[in-house]
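Just one chain is shown here, as structure tokens, and it is the form predicted alone.
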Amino acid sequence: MAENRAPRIAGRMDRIQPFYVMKLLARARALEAAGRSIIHMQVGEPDFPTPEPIVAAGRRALAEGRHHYTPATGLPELRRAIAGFYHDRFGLDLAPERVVVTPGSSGALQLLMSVLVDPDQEVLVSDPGYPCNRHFVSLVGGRPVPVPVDAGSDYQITARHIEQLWTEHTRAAMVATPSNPTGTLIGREAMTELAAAVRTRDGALLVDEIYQGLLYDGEAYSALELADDLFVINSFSKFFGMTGWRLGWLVAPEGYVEAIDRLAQNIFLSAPTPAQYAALAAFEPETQAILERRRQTFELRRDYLLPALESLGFRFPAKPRGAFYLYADCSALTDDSFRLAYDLLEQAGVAVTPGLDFGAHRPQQHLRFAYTSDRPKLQQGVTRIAEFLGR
């Protein structure tokens, strides 16, 4: 009988950190199982169900036997529909051949990092920022370089950061607009300057537009309007409400599509087929009307929750203008946001995300609130926090 041996885990896994909020979420579920009421303000998932026209299209696809493999780059009909979406919304003539359908935006990120980044090359990522971005860099042997950002730049990487931090080892920079966790945007002028700064250094610019449809202030645009040599990542999860369907897409310069296609064939072969057929209904007028009403609901939630939290001592030096997150400066209330998040859960029954999940730049001074619950629950959560703080 073989002896029990310690597992030999690849060294790269030392750089892949867990979501710290998962520990809090596990505790929240345990409290709920014991009968406690928990207000969830930590979940980055819309509380609305997938729109019925999308669900109906998925049912039809299954009933008609449309569940075999598709091309690795996606259903041709869906690639054309996505290109048509850019035309209808932004007036952009986009070749469908540049669109690659992926298993969620995470699949898009894995493809892009693998195709673009060699071992030991660097990728600039914002701090705070979505943690998986840096982990995908590490997964391919690259080195994520966190860029500390604050309210002075709306928590966004700028052309000035590129000028200061780009080295001979830097391969790419990644930004998000609107961003997770801050909900801030990159304006047209700033994006143009950013793309030019990266282009001058023969680098690649990756733009996460996953929350693009959830915009409340400012002009809606796509970075693809400003340059055709950058990479855009998007998803059917957030705005379109298809989280569990696991479907996203990327738009790449034409010269990169063959390599992306070749790698997709080897990694996942194709995105889920029923989900792709269902997503065709996402661009229909009936579905778009549903999604617009939901966007308006999220805006109303933001407009309630932000001033409500401000009245309790939380600060928002840069106004969130998209997505469904508030990145709150809680330094007036604590010097340990993780402890505050834990105490809010245990004592107030409110679950939020500690800043530690989003990077190393002043995480102890920040919490992320997600307004993905309905307004009565948000109001109840605010009341509980106020009572906890003695306000």
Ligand SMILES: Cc1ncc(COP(=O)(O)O)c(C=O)c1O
Second form
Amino acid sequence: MAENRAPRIAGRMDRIQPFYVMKLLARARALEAAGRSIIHMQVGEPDFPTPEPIVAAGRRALAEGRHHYTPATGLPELRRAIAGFYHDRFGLDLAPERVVVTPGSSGALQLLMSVLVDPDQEVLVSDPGYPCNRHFVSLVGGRPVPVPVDAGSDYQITARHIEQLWTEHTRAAMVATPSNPTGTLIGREAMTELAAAVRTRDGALLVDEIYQGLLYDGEAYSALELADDLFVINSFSKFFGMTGWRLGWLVAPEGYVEAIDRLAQNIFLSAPTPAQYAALAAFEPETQAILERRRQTFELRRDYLLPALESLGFRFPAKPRGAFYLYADCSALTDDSFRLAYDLLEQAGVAVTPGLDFGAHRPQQHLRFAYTSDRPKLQQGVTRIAEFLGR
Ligand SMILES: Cc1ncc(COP(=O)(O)O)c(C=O)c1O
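Please move on to the form predicted in complex with this ligand, as the form predicted alone is already shown.
What follows is the whole complex; the chain from before opens it.
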């Protein structure tokens, strides 16, 4: 009989952290199971269902038996449709061969890190920023270098950061516009400067555009309009409302596609086939009209929630202009945002995400609010927070 031995987990797992919000979420579920009402302002996915034309296309694919593997780079017609999207939306002529369809943009990030970063090479990531990015770097043996960013640069990495922090070991920089958790953007000019700063250093710039469709101020653009030597990541998850279908894509400079294809063949074989057929309907005018209405709904929610939270003492020194997140400076209310998140859940029945989930730069002064609940629920959440704060 084998003895009960401790599991031998590889050392790299020491650098992979869970989401703190999961702990809060487990507690929220327990409270709900005990009959408490909880307003969820922590959820990082749209509350809307997948648009019906996409679901119908997925259903048809299943009914017609289209559930075998596709090429590792994706269904050729979907790659063409994605290239067509860049043409119609941004006037770009993009070779479909540069588009690789992936299992979520998470799959794209994994592929790119693996193909670009050697062990011990550094990758600049924003802090606060999407927490998985640093873990993707660690997973391939690279070293994530958090770049502390503040409202002064819209919580974004700039060319100036590149000049200051790039070393002989740096391989790449990762940015997201709009960003999670801040909803802030990188403007065209700043992106052009960023791309030039990285190019001068012979590095790779990865631009996460997964919230691109969810923009409320200003004009949407793709970094691909500005340069074709950078890597763009996008997804069907957020704007297209397909989180659970696990489908995303990347656009890479031509010379990298063969290596990406080779690795995708090995680790994914293909992205989910029914999801790929379903996604063909995502660019249809009927679907786009549904998505545009939802974008407007998110915008109205932001326009409600932002001033409502400001009136309670939360501050937003850089305006959130996209995605569905508000990254609130709560330093006027507490010096321990984790405690505040915990108290809001226990005492007010409102679930939010503590800054701790997004990095080490002033996390105790921040909370992330997601407006992925309908307006009445958001209003109820605000009322409960106001009561909790004694306002
Ligand atoms: C900035 C950012 N990038 C990537 C992802 C991964 O999303 P998916 O794998 O569903 O495309 C997320 C999810 O929250 C995100 O916020």
